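Only one chain comes next, encoded as structure tokens, the form predicted on its own.
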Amino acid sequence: MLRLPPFAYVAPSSVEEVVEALHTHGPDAMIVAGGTDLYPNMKRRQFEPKVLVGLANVPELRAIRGTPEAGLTVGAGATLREVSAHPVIQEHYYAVAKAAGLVSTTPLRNMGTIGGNLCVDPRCNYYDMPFPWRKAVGFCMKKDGDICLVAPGSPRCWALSSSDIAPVSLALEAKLRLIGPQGTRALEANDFYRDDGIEYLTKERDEILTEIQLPPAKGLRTTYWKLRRRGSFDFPILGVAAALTMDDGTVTRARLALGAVASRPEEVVEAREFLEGKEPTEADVHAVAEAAFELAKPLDNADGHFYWRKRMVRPYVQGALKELLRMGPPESWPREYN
């Protein structure tokens, strides 16, 4: 059985005690919300911090407000089952809904929380393993050793992002609220991530993750569709996150992102030039997979053959945007794998 390392719990009440906590500890706090990962981490000791900041006495971390007229705001506390379930997310920001819900079990969802999610730590075969076995294969530079295990000549871990919530936020183009002892500043999605398996955000130690700011919905179709092993709890090992402004059948805002394949999720761009302004045809979502096609370069540090899943981005694109773009019945949309 592997076990916790002792540590010491602190439980906040505001959001200005826990950014005035981690200002205190240091480097040896990290923050839990629902723990879903931070756990199981420290159990194989890849974290091992002193003092764990608990955020479970911070409701204002948990209000889902607004409306999707001016855009919808979500509290980084509320759990995944809260946000999947929430009858305006389901109906204005499915894919957000959808992503949340597909996430590991039903008990880890009631758990776990949508900002943690966002922040979830990258994952990687050689990292994701007992102490015993990272120890008698040899260490990995994000813990305890010098060399990615699977690229050893790179001076970076290739970590793979495997985070739900983030590529949607990439293709929603959201605004993340954080607030640390500077004060408070808010980040578009994509400035959130840096491609590095070990310094993947751009947060700092002792900010807070405090909300997700959603755009207003009009005309906004959205979906995600995420490749796994299982049909459920495991991590993605490809995810497609889409979102279209549609106006009277013409895309007037195009947005496609890719998660788990790269230390960080990524835009593919090309989907602005092929879609915005148009009624897009087959050619153009064909277009538009093979530029994501490109874009994605999966290593051999996840579940399933690293070129498989290469070659599962085409008919992942091309489900998600005819999905949205309402091309031909249902059954005629590539499989999605879940």
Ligand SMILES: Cc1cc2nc3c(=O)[nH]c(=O)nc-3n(C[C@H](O)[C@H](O)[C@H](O)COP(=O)(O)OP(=O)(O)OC[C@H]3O[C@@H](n4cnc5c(N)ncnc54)[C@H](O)[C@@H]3O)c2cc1C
The other form holds:
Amino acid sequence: MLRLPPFAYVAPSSVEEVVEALHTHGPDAMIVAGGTDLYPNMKRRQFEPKVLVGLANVPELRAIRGTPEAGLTVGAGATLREVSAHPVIQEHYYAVAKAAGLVSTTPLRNMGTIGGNLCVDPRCNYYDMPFPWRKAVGFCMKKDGDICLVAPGSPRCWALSSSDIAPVSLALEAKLRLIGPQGTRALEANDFYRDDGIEYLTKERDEILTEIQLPPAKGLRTTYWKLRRRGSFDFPILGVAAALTMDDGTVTRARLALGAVASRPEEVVEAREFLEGKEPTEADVHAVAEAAFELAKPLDNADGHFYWRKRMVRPYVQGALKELLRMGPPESWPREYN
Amino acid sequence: MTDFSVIGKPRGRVDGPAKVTGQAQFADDLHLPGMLFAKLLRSPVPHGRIKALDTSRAEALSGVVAVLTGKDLPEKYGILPVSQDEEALCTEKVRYVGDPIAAVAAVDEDTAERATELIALELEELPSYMTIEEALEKEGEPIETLRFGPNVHKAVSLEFGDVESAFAKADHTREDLFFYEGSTHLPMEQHAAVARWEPEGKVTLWSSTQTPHYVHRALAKVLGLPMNRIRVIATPVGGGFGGKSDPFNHEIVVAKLAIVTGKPVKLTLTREEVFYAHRGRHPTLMWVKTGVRKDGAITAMHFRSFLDGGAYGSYGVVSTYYTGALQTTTYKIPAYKFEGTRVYTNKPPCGPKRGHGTPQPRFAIEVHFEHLARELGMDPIDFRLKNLVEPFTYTANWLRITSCGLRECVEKVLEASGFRDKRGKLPEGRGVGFGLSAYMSGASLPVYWNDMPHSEVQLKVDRSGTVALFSGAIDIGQGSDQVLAATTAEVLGLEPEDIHLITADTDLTPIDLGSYSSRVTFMAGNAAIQAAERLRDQIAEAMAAKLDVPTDRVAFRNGRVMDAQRPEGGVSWEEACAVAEAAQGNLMSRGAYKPPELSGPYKGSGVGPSPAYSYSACVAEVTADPESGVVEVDKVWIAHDVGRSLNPTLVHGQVEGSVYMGLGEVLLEEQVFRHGLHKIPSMLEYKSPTTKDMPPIETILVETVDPEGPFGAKECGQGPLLPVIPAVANAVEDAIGARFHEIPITPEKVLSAMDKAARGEEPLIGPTSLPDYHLGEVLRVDPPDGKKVELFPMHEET
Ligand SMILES: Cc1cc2nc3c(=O)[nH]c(=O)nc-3n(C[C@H](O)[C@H](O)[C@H](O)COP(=O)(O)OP(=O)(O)OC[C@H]3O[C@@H](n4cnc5c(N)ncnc54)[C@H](O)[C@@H]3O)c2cc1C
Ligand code: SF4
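For comparison with the form predicted on its own, would you give the structure of this protein in the form predicted in complex with the ligand?
Now the full complex is given, and it begins with the chain already shown.
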């Protein structure tokens, strides 16, 4: 059996105590929420924290508050199951409910949290392997080594942002609340991520993500399309999150983001230009899809041939946008495979 | 005897409650007082020479009790007597990433693992051979050189009839190349073994194994102990599929560590290590040429296979023959030539996986025949129907065919699926495909030569009337416990739950060769029926005296024993047992099964013969999206000739499980290597289908009541996998015109086929050449023309 390395576990009961514990234990400490990402990673010795600061005893982190009119605030500790089954989220923030509901399997969604999901460690199939395997293939710079095995000449790590909810948070322009020793700050989801497979968050080590604020839902239409080869278990190998604010048939605001094409979720900014201020046509949708296709640079480090993953960007973007624009009957849209 | 009370009825399993409530004790559940935990240090390189190995730092670590290296276990072993090429721990060379080099036993798993990291290992890397072509063509120090040349493990060349002149009689011939990537079993339960040194000077091994008897023999050989000082107990197996049929290094290591330390020792493989234990499907490169007359009759076939065997022999000699032997059990092939070559490569060893050696040729031939029939201007189904084997005949390679419901399977599956109305007529992007197959109900020879029975069963009755059944058979999830209980109960007029099973314990139970080759229902089932009939006859004799009726009027029904002509009278089973015990002493009986002598008059004829063959035919309907390249299976219809369905619930389960596995192989699972390592040794990344990926399956059971099978039954656990793969490949062609001569059919391959079509090329994906290797000698054999089929039924009733 793969064994967890030994560690101490502290279970504070308030956010302040979490921050304090992180501060006290310094770089040896890590936050654990549901543990569905971190524990497997620890078994593979990708992380070797001496102290884990558990969030399970901090009830305030679990709350889902607010209204669709004013905007909804989702506690970082809400489980994926709670998020996906929440009636307001289902009705007004469909993409969030759908993305949360498509993460892995039922048991994982019962344990895993939305906060943990936004912080999920970028993935790479040279890296997400047990220690002896990594040793045999040769360690890489993300852990224990100094080169990249996917792009050997590269000075950086290209591990893949593999969170389902991260691109959705960009498309919705969600705001994230972080609390650290320096106090509280709010951040656009887009500013939470960095384009690096190792240092993938702008969050400080001793900061905790406490909540995700969703915007007012008036006129908002959202969706998320996930690509994976099986109907369960699998991480996304492409995620397309789209959010349009509509005024009658006119798009007043358009945001499109891709997951699992880079080390961070990437916004396709051209979507704003091609879709906003008009009733988009099929040609506009194709233009956005083309821009997304150009942006996506999948590498050979996840399931599915990278050529295929790139080819799927076009139909997925078209499908997601056609769904939101109600462009033609659903049978005429490209297929979603999840 | 057709009014059965247990046989043929859908019902649950006697081992079911323990498994669903978590009470079944799998090997990893065993916790013995004072138990130590073992870990293996494995090779980080695919091919290398051990230059230095220093275990002193590991030995010095607190909590470490013993460290073993190859020197402690120098005796080689292997499942087949002809391939004794494995070492429990490598002595000089390592042959794949994962090959074990040293073992540590410590007070806990963490300490054992840390200790393996303290072992100083110096390796000289050797050139590695990762493909069939590299094994045959690349320069450098070979993995092994046997009499067939560097890196060639086995080569065989057999010709039945005069193939050249039979081809000359053909009006048309066609050749095709195919590649089958190979796959692994992925059982839910990781292999685990626990050993204990017994105070009386014996070692006991509990292991998750399909073949306790063969493990027993290998342990005796490597440990240098007589077999009577070793006891092997197979624990319930959480899925085997062929992956737990070899004696394994971890089993030998824990036994040795128990002897050395005097303490119980456990070793459970990690999921990654299960990928290294492997013994799965051989990647196979194939070439087939078939000659046909204008009317569609096959005149000759020439089939060549190259198997990528991985690092060791395992069952490979048998696997090689299997890629050639069963072509003739589905179609009449009057003249047949087969050349098979198995090479060593630096990858985990391949061996038997569900369908052992036959899914590869089945895929090739069923796709090849589609093309061939169409070239001939014939409907591919009519072409097949024209050439189907007939029941009670001999094949060109001397295989005896008895009951055969193949034609009925084909007709029923076509009808249920509406195939003829769909083929070529569904909208673009949707299609149907067809395939058929045959499989063995147990090999007629054991893996080592002996002329004793293959399965034996003992029954014993105690004063409560409980029937204890002793059998060496191990339930690996396929339902052998239920089959043993049900067949016995049927004969004795009891319920399966009345039978208490003691299985797979070499100290307590008589032989069963193991749960492989689809042999247990047929062989252990026959032995159980014989034992039950003998017990019944003893009781009948005593009861006849008591009831004052002739023995043959004593009937056994519903837990009672009575005069058949006065069914309302009689006594309870317990009372009848008491009467019999008073009259005769201990109530016990025995039964045994040994297959008839079926091998043909040539060397190599031992692989292929079986007392009976099962038959399957399959239709798959798919949606293939030329834009995304994704192929989805909408529905599978499968008809299977199971002889007699002893328990439809179990048979349906086996058929559906086979379909599941076939779909994984044809569409999803990638057994690929990168930098000398298995690329994705994890359950997350090795994409086996989940329940959500399964289409609806319509299973049609065809019953031919085999004259030698237990109540007429034949196998159902492997055969139904075989036709699924070509059926899907053929359906993809029907849907989008892309021809797959290679599996798995992944989206990017579909896209590249579509790209080819767009460029005006043939949208064919598959291999383009064969290595230049031929075995010089060809063994020529005359087919058994006109030989009469002889039958050896075991029980009058069936
Ligand atoms: C088999 C398998 C399949 C999976 N499939 C998917 C999938 O399809 N899609 C997907 O998106 N994910 C998937 N995951 C990853 C993971 O399960 C989910 O992303 C889950 O939501 C993570 O949440 P968690 O609470 O368990 O995080 P944890 O494992 O507890 O934490 C993950 C990371 O986030 C940090 N963290 C957690 N909470 C906070 C916080 N409040 N503030 C600051 N840092 C925090 C932790 O320190 C850690 O670095 C899968 C995992 C497995 C094992
Ligand atoms: S992208 Fe390169 S550096 Fe990053 S995890 Fe993969 S191999 Fe390692």
